[in-house]
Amino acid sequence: MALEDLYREVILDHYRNPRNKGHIDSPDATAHGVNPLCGDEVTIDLTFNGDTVTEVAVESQGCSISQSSASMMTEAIKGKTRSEIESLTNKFKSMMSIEEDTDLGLDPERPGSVLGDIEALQGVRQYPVRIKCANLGWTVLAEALSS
């Protein structure tokens, strides 16, 4: 299976299949965002141990770049402090830049990768009016750390 074939498969089962969907009753920080241009909306709520996140849930509703992308975005935080998020946040969002050509060391078949499923995205960079889909979720979840 090509590299494409397999990222485009990764990114319509988070699509298909949206991990950590939902809401949680008593969050600890929420957030909610929307991309006005397409209609993308993302609610996020976390719990927290300390600083730590415990719970995260969300609900969006947009294309398929924005549901994977927050799909992919809750399973990557859970159970990371704010500084660890902060940092993956961060290189998303350089991943995910089209005026940078930062090499992250992005390899899917690299057991470990530094941002696993996430990756799978990287293709969205081939279609600039797409990253605001891909960072709507990033984009609230600052917004809910922040609150």
The other form holds:
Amino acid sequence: MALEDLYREVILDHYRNPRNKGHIDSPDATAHGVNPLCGDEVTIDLTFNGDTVTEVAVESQGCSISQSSASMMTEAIKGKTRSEIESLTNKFKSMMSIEEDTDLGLDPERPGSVLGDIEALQGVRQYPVRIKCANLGWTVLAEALSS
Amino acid sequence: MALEDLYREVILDHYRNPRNKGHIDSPDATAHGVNPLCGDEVTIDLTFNGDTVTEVAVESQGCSISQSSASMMTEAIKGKTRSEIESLTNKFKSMMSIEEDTDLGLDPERPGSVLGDIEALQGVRQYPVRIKCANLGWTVLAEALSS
Amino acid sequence: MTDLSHLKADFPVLENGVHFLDSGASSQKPIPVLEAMDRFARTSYANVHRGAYKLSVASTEAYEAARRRVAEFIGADNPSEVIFVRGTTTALNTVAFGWGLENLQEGDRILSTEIEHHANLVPWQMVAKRTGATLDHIPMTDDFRLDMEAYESMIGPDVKIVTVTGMSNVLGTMPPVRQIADIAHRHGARVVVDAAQLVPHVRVNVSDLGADFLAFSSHKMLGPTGIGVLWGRMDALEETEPFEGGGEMISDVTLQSATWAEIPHRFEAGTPPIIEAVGFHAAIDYLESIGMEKIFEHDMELTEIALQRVGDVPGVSIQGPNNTIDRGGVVSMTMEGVHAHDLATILDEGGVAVRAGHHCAKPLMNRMGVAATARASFYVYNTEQDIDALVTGLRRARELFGMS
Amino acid sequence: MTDLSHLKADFPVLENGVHFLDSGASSQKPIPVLEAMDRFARTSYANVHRGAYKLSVASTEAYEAARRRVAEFIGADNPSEVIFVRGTTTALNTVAFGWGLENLQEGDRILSTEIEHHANLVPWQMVAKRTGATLDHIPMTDDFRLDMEAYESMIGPDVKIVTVTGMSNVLGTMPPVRQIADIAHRHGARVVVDAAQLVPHVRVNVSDLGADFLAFSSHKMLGPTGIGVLWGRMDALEETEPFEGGGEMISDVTLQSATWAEIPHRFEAGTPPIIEAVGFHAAIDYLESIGMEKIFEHDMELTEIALQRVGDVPGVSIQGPNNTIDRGGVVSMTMEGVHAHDLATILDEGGVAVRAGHHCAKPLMNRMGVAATARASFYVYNTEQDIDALVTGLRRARELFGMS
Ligand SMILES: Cc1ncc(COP(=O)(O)O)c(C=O)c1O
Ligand SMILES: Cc1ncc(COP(=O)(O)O)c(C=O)c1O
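For comparison with the form predicted alone, provide the form predicted in complex with its partner chain.
Below is the whole assembly, all chains and molecules, this chain first.
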């Protein structure tokens, strides 16, 4: 059923136990974003080694979708280069897009095999009004990367 | 027919040849009024001898109804005492009132026998939107009298 | 139990079985209101106050009849004290800017409260900034009431205006407006009441209420969007400058200056919401055909049930008075471990429409230490079944979040 | 002759045979517009931008679809440049106060014209008074055009904003907005166009027009009352402060201060005219189903006929350009010896609805040396027969006043 699809165990786990929570003392990049319609907030701190993200920390508050999405994102980008993150972001965005129907090659038999935990957010697409919750962390990430 | 009833000859005559037109140099009372919705204007100057209006002058611009009504009024009040004018004003107002149905004893056989030329304005009552035109001069008069 | 369930047929939008519990944001519109507007537009529409022709006269008469109806509804003797505006927000901005910029200066204080909607907060911040006046806020007690002791210690001769909600759109709390007004008046301050939530649900009589200005919206009381009311006591309106300049609000205009028309016209620049006024009139007729007393009674019965049954769901906290004393039919809640937006989504799946978020009252949220609440608000078409559906949804949320 | 007479059936108010020649004040509403609003209220209404539930999502989508439709209609690439307000008057006040108070100071000049509607005059007077800026007016030539030579001599670096009507509601005159804007921009001034009469009748493309701000009303273009548009070029909107404070227009609020939401939301405080937006959308669809080019052609054909036949009535003077070059379907007239209000009453008896008075343009009336005109204005539902009825009424007026 759809709601079970939205609130999968892995999402609730990230919501309750957000990974990489906190601040970085002197980050190489940082950004803050608010979803003005619901008030959810995300702050991201990053450090780099050359092009590679070495550390990431997120301070946030909001619903299970925005919080778990931000938490999953931190796990997914650590140790990745800027261009790898860009490609990941695009995959995430098309997973969240109602219009686009890019085949990301997700395998229902082997969940997580392509995008890791992030795949669990697929169910959000059935709730268009919640898509911006899932996007919030990624939008703030993009801002941090371009800052 | 109704329109002929509105635009009686006597009204058009007062419109074209307004009586007591002009200003009084040092009036005992004066008042100015505008109908904000249509822009018609009336200014009245009065002099008194005791309680009696000795002179009246009107400067005005506007439609045939407001202009003729003001002109007729000047003729009707000259030489009258304040209390006579008050009673006349009441008669005029009830002639113009849609709700009230006071019997003013107007005699259709002998037009003008009770209120003079003013009776010609009876037709205005069929055009509620024009009643305020007819009233303008009288409203300004009341203001001048109480000033 | 006050039974108004026969009214449901007048609200076609509810036919699909939705449990609509968001009337605090905006109410639904009954068929008689929709029909009144449609009929008017098909038979009598023209611009008002402008034409000497029959359609325009009919239209003006309908518009002015709506003004008289509103005046009667809120117990205002003089219909000219009723000003039609776009809604509560515009009404409050009209007072803040129109009265505030004229009558406030450095050293003056504006007294508002911690529980206001942004509409009764942000305009005063803007005006305080422009005039140099100070903006202070009467605090809330821990049981979600206005702290009247604090108010008495805050009021003083430097307070020029006190502005307070008639009913909180988050808590349901109804501050004692009459008492607040009497105290303010004793100190020479004007009193504004944001009645967006009050007038739709409680019989308001402006002479009893004691306020100098009252603001409310048609769309929260079964009427159309696009229209609302600023009522002002005549002497208070006389102290107020027009908020907008334009046509129909002037007495005379030259290239360099203008003089204002009579009240209320000076506050109604331009073409007003004419068709909306006709719909608003019909909405008031509809409300009165039920009776405001009965409406409030019905609200309170549902609130009583909701406080009990919602309060019984484990993990749920009611954010607002947990009794029906001096409160309206607005029940905000939070659930331990489940964010309000998740609650709203889960409830929506069960056909229950509630609002989740900060409800345009961020300072109040901060005060309560919550980021968001889920809010159920009641109106004439709601029934006990709507509350049962709400409770079912709340239990389902706990289940989904693995807490049952 | 462009035949649009088949449309008349869509306007039930015209069924009783009225010759409605007052669309310049407000237009009638076709059935598809009324039905769109009614249907929306019966199936999809809720407040916008607020709820996570299905009705609110549907309502928000309909509201934003209306915004996109308006943007498309006026050729704006970015729908966020379209701000929904109550009408032209509010749109112009938003620019005057929101832009003017921020960007004008003593020594600056505002340039308006002698032919403006009070809505584009009084707000600038109010803002000039508050900021110490000067307000000057481009004069009218004796053939009822804007004096472009005078304009070129008046413009200068101290002129910060030029505000001009796109089509005079009295004369029909359409000033050369593009040329005016180009000159203004060369001097670094912003350009505002009061398009209340323009957008309903002429295809407007904001990139071609050259203005920075554009104001118009739904009710003059077959749509409902209670809604209108302020369009602003994004960089011009970014220079503009919100005119009203309240809900939905903020990004964050504390007790003492607030930050604004993104454009357009920062200019849409409070509950917007939601049902009206849906009706406005339907009105634009209706206009486009006819075609704006065809609508203007039809206006011009009627204007041509009116200028001839009305001009032929003895004693009548046309107050406005007596040809169809750069003008719209607004024909003002005076009759020697018969006041405009008497004309209007007499015409009304023949079922002809015209407006008589100063048309909210008193300075223009003074300039023309007339106290009032009678004005016929045309729209899609008008026909040659309406003009014939007008002419018959004019002749009847002469008769009644003993001048035939
Ligand atoms: C040229 C012009 N500007 C402004 C307005 C004011 O429009 P609204 O009354 O819709 O605010 C009008 C309409 O009367 C107009 O004709
Ligand atoms: C208490 C309160 N004040 C003001 C408002 C603003 O009303 P509107 O959006 O109709 O302008 C609302 C509604 O959201 C409210 O609940």
